[in-house]
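In the block that follows, a single chain appears as structure tokens, in the form predicted on its own.
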Amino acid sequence: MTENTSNWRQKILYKPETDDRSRMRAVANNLILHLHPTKVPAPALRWTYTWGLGGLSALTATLLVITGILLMFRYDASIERAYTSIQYMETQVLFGSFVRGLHHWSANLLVITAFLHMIRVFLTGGFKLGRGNNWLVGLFLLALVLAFNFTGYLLPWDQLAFWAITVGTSLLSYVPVVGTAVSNFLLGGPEVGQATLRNFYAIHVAVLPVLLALFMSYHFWKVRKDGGISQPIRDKNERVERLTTIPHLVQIEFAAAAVLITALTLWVIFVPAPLEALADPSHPPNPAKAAWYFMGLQELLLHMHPLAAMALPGIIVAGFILIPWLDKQDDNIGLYFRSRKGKQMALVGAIWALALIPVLVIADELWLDLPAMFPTWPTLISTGLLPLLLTLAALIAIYLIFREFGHANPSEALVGLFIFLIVSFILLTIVGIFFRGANMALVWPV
């Protein structure tokens, strides 16, 4: 065989396009299999088990990174030019309004999907059988999502952003010992100004993305290390079909991603990101409200002394952190609500919250006046310590009722209490957003 014949055959047999395509496919497959096990149980692929919330949250975070980088090319983090730079993007930059809208609504959607993902993991016992550390990482990621939204909220420098951050940072000052120091650090002084905008921008585009990338990577790696999505414990003789991640899981994830991106695109087209008038520190709106995801906390402040209103969520968050050690019954992992009895407790907890919270809000608004009932008591006790202790006693009583009268085991009773807390928080948030008018008075929405 001559050298010319050998070269001719190599050109015919070797196809650069096909080889490059194969290498790209191999790289993509390796990336997917780095995030997922090579095989997954068939029941774990059911949409109604995970609802795709973890993947949708990751996709939304990716959209935020991409759109955030694009916005950085035109944004100016100064109080003199921040607002006009947003206006310029909205009116002069090609697709600027679309990119900003996609960034804004993706950020709001991420709060919802991350919150629902946390609920799903709890309800299916995804923190059991050695998965407790990843539950803690997930809670930290949820806190990062809130921090992302909080720091990004100020950047347009309009009335909505300025006063929402003013109210939000004032909530921090109620935290004992460190609250005022943290608030002053974030604000760069005693009030919202240029230093605040600079600090929020630096935290938003530099600090938080690094933390998010690190903890998201660990979160996904830990899920893979633990064998994938939590599943019910099977009998030794019970065979569970395992399907390859590629293409079975990947097809579902791509379909969910396509639906999410399409829905977001349509929403952004018809509902642009809000932009109110330029921030004016001398003309606060009435009412001045925090960002919607903090409205539950702001609503709580209307009913309790600030120290009590901050202590109660802190105690509840501490309880969430301790859940892997409070619910040690591992045999119900992967089962929604733990059991049929757990479903009953969850339903009862939701009904109690739907009945009690509106009644308590209205009663406190119209009839209850604890300082007048106990005129000789300091307000820290009458509107702080007393409501706090009564609330904690009520939560303990709810748990004990589930245990004693509902005949639920500890795991099932915790499900009922968890649902009661979640529904109560959602109701307080709804009241704060839609039912608070001028001077934060209780009004019927119009």
The other form holds:
Amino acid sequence: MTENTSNWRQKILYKPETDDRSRMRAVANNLILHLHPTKVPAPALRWTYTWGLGGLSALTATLLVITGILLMFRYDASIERAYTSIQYMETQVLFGSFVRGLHHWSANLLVITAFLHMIRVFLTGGFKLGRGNNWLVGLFLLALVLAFNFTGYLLPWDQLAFWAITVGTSLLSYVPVVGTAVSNFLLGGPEVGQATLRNFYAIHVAVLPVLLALFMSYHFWKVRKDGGISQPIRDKNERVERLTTIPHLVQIEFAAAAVLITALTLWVIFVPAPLEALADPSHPPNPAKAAWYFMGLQELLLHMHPLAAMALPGIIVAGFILIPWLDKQDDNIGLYFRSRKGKQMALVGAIWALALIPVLVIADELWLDLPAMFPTWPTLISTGLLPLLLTLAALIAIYLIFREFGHANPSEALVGLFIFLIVSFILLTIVGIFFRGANMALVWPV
Amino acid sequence: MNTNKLISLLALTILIIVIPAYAWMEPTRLEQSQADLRQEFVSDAAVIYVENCAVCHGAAGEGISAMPSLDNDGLHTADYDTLFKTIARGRYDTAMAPWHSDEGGSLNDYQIDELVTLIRYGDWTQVGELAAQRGLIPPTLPAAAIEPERLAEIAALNAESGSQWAAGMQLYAANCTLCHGIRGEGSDLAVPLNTPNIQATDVVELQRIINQGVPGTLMAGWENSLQPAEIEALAEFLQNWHLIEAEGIELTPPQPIQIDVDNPEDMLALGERVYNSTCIVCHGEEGSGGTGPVLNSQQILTKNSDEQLMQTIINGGLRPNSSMPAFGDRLTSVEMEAVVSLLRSWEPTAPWVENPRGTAQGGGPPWLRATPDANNPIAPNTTQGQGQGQGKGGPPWRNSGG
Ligand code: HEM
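With the form predicted on its own done, generate the form predicted in complex with its partner chain in the same format.
Starting with the chain above, the whole complex follows.
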């Protein structure tokens, strides 16, 4: 019995050992060490390197799975019952509101942590030296996270849900040739209705979790396979201290997890998940907004022909996919912003975005009227192709300016451009969320 | 202890305190959220009610003539399913149509749930208030009406029972038009009444029908809500309607106006409506005074702020046993605001003093009370002289002459 227990303890829990050798042996087939190597370089443990963002994303995803399964016991994916089943959870089920709140806020948090994680990976060149594959997997994970959120958004079947999905999917119909077909396929018809709810529910609780589990496993496995997370290349004779995963890494991870869970719990207790009025297809709210993380795109849509507003992010995402092939300079891996110069370029990129985007948004609202300036052109050109090409030209110009006048190498210039794009996107999102009132007119938030 | 351990410990400590605390509060939270939800249901239902049901059941569920009130103890304690079924399926062969979309109506389960909640828990003054604030329907549902001069014309038609006809027509306007139509032409709810057939019916028989109703139909018996004399008047009126009609006298159909509560002119018009129907008996035309004090005077209007006027209207007279009634739960806030805006609109032209001191003496100084004579302006024929000012027309000893 005692023998059994210690064996069990050894396998699953950590039993303190005194010297390095036995520590390593004791934990050789420990659960934790399926995920982590036994030893990690000390600098890789620095909090300010990864900010723990990948790990926090993984934790949040786990929370989502657990709370999601609990929600499934009470949720009913029919348009007659979905909303009432949520009300039921909020008013009748012990901890119903808490579980729902956890799921709701974790879902929003995951979008943020995964997005920040991507930024961190880019800035430290985490996609270099054979990690390109994992960068792609990561982008796919981000897409999965957004798909999760998008499908989940509809499920409460309240006004917010109904109209956000209606607005969101209406964008699809602008995609030439296949758009309407894809939209009809997803919605199970021309409009958001019972078929849509059931489709989205199936995708949300069956298709996406399977994909997420598969790709997350691959993601983690690949991190280890690539020799742990990225680190600066060091001289052969420079000795880097290596620490055992247990307890050093695990302690950090545990602290991060504890803080996240505590903060999230407090947040959920004080800010329950919102629930608006029952969906009413005949009374659109004004303004009808998409989910907050799509507000950047909806904002773009206000300034460009829908086709251009879809093509631009499409081109940028393609650029993100190609990053491992665009930045092939591997010797600056593991260094934030690549170099001092890279940092300067990033700063300039951020400042330009901060200055340019608000000016453009206001100018377009008040003065710019492209169709009136080119009355003889079809709008597809005057409000579509023209701004699209101008924007792309501007992006290329920014890159070239960094290269020529900033004397940056391609890797550093790319950092500047990347930061410019990210800051622009965040600004557009903020404008969309906070500065758009009735009829999507520019307003000062109250 | 290193920082990581410290942070973990701290976070876990908070968690260990907060989660049981939350669990302890959970039953209270559930109750609170149920109460909130009930409130939400009632507010949502109020909107549905005002849009769909108020035409028949009254702006605040008080019922209109034969349409039942929904604000009564029987319904507050009624079985949930019974109410749901009544609204969902309607009542066969009555004006109460089925409302569920499955039955061809326009409401879904959820909305009917809300209506049931309203009927069982609802605070109906709040419904009337909400209706008024949204300006969805006129706060006081109008009935068909007839001008006083026309009533006099009717009375003049027949020396013997003309005044009965007039009274009957008024009663008809107030109680019967909803079903039998403004011109007695009938509606999809009831048969025509302005027909030779009815006019040929015996008065006593007509009274019996009105008294007892027609069993098994929408035609309720009016025995309990109208006086015998009123029933008699109604019967007389029905029998002679064709004669009245021949004179071209008709009821004016009610004008359900949509009030824009943000429009000062609408509010003023509403204020006038409320004043003329509610306040005029005591405070006189245009606030000129009566049993109640003069309101159209600077003394009242400059002295009182809008809030103070509002308070008086809500709470009634300041003096104990004052005959100024409290209107707080009889009028909606919109109506009261409208009246206040009406009173306020008098302010610029209001006289300084309620009753000019000179008018208290009984029609001016005695030597000025004679009716002016156009032929002899300075020395009118005093034998004709009658005080024509305010008051009772001079001291009694001067009045005896006629
Ligand atoms: C569900 C979302 C995701 C989860 C749970 C996740 C998890 C992780 C974890 C735990 C690590 C280890 C290092 C760290 O903690 O930062 C990692 C590394 C990495 N992730 Fe993710 N990740 C996600 C999304 C993404 C996204 C959106 C990208 C980029 C497009 C990405 C690209 C990478 C790459 C390239 C590495 C290796 C970084 C290096 O070696 O420095 N991942 N991920």
